[in-house]
Amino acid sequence: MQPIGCAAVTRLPVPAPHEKARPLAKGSVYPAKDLCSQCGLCDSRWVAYVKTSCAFLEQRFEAMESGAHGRSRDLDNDDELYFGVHQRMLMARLRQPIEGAQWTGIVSRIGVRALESGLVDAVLCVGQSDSDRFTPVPRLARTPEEVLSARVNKPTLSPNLEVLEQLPGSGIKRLLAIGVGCQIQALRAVQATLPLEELYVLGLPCVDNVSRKGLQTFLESTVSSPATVVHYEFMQDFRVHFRHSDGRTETVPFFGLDTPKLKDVFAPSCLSCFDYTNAGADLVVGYMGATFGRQWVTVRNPRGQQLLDLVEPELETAPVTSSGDRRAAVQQGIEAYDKALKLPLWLARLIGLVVERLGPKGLEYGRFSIDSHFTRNALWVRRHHPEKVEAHIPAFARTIVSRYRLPEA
């Protein structure tokens, strides 16, 4: 069976090891240069397709959505404008959470069930190095144990697609790929060339990754004990939640972050990205459109429903909700970020309490986060790559950004 979106595509030959297209040497200057997200494609023989697959060389949202889902998003539908093509949106959490998972472990459980059911032969996921819990190590997991060992997000740039190099001759014909937007955009672009019979894509919403060095700067400027942080997440209560190795949880209000120090710590690829919601994935699981304590689950196409079917009986589910008004908070945030303001911690905590009680929740919180990042990123692209503005900012992002006043570029 041909993967969704490839029925009308002529299958191109897989670049062979002896051909001219070889992985770029580690440390090379990649084609996207400073905008490279280190997705790993150029570290495989699929570097041959980089000019038409790299999200930072050529944006192709409409073609990607049409290929993956049968149509592109409806820009007149506000939910699709923000969250992309979808058949269902719901909130969920596992009734029996996976021990050690970042939240309840829905993504890991899907990976495990996909292997156990025989739906796939392997799961492309990201483990960690033996020496550093935040250094990502992409792998093709063949067992549930290998999938579970990769639980917990790694908030650093990860070369997931380098493992495509292992596919030829591996015997893997059915693959579940877990990844973030830039990785999935490149994966979809080369999908027809992969030596696979089936490809399923489980996406994670993603913004503001950093290099390992940048992550250290963030931790040292934000949290009490950087060396013991196991994972962290920017959550719907307008706080960053840190989990420490001793089980302790620490929270820091968004408004208390050291913006002058952190303003330039995020990767340029993330500052020029408009795929927060992972538009090309079959199924997306994250927190951004859910109320606190649940995950936001978006089914984009029948394959996404197939993946959700693997675990839905194990989930406690609820309809998505939306309340509050994000617009004033977004506009104020644009100006505060641009001026790199840093508030006293007592004031940041007070503002955080007020916003948590009266501010946007559910899907409206998701829109708040998208608006905040899209306006920031559009301004960044205008200032740092004005030659790319017309081609790089997609139509849906332009519509969203046009609703706000941006500082002069």
Ligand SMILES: Cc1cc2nc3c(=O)[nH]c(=O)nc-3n(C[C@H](O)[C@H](O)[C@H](O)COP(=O)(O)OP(=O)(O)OC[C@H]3O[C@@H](n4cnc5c(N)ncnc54)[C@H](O)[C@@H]3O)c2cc1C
Second form
Amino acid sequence: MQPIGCAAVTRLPVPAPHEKARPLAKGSVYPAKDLCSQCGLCDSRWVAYVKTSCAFLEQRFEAMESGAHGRSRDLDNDDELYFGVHQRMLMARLRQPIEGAQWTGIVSRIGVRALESGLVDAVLCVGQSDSDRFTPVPRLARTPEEVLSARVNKPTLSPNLEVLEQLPGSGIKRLLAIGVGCQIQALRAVQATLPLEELYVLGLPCVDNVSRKGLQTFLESTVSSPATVVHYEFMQDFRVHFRHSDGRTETVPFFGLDTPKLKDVFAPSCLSCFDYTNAGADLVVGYMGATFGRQWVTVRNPRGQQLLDLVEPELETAPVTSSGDRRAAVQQGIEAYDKALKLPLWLARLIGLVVERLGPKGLEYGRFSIDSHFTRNALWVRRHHPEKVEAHIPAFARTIVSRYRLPEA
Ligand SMILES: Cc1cc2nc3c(=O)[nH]c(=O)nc-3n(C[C@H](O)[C@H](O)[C@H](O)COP(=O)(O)OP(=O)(O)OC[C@H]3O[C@@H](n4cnc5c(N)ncnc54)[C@H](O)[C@@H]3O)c2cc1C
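Same protein, different form: I have the form predicted alone, so give me the form predicted together with this ligand.
Shown next: the complete complex, the earlier chain at its head.
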């Protein structure tokens, strides 16, 4: 069967970059300049294609969706407008969670099963450096153990695509790539030129990523003991949950974050990104469209279902649900963020409790988060890169943003 994601390969064979093409030197100014998300493409010889594949130089959502899924998203269907092309969405958790995973470990288990079943020869995933748990080290894992040791988020910009440089001569013909939106946009753009027979893409939703330095500022302004944090997540109960190395959990309400300090922490690439839900992946596994404690799974095409089939017998699943109304909270949030208001902790906790009880849940929470980030990012692009507004903000994001009143640019 012709893999959907490889449609472009048969239509238009594109030569791989010449082997003399050289990755850019580390530390040089990359083509996207301040908007670079350090996805790693420029750290490989595939830098030869950067002008047409970098998510921050040229947005190409429609072409990417058509190439990967056979069609672009239906803008008249509100679920597709928000969550992208899909054939199925569900909530799930592993009956036997993987200890130390970000949530229950569905992503790592798919990686393990993909290798064990012979579906792929390697899994592109992100380990951690020996000296720092939050410094990402992308790798091509060949064994289940290597995939498992890459479990849990490294919540920092990760140069995943630098490992493309290792593909030629490696014997890897079938690859499962795990990654966030900016990495997957560039990967899809060069897919036809890769020395692969099969590519499966398992995406993570992603927003508000940071450099390693930015992460330090975030931890120091938010948590009691930054040095002992081993895991954190912005969760559906409107709190950030931190886990410390001694097993202790600490929660901080979103509304109590130090907005004046944090406004400048997020990477400019993330402040100009509209690919929150990872539009080009075959399968996306996140949490924000699920009720608290479960993961949210979006199957975009038959390849995505093939990946999910690897673990479906091990999952407890449920249909997605949606309740509440996000719109007033989003509108209030736009204004509060713009004024960089910082609330006293008692008030933040009180608002958090009310919103948790009465606020949006399930898919409506997902829409709340998308609306909040797209409006913030549209404003950021208008203010910092007005010359890019036309070409950079995709049609689906414009429709979403137009539903709200934005402050003056
Ligand atoms: C930076 C970041 C931001 C995210 N933001 C959201 C969000 O806003 N909403 C939402 O619903 N979900 C978000 N996710 C996804 C979510 O946090 C979980 O990663 C996902 O649900 C999978 O959980 P798991 O237990 O199955 O993963 P695990 O089995 O623990 O596996 C985690 C996987 O993440 C990969 N990974 C780790 N760090 C990175 C990185 N920096 N870049 C690329 N890949 C990486 C590893 O290779 C590993 O395979 C984000 C993920 C990341 C990495």
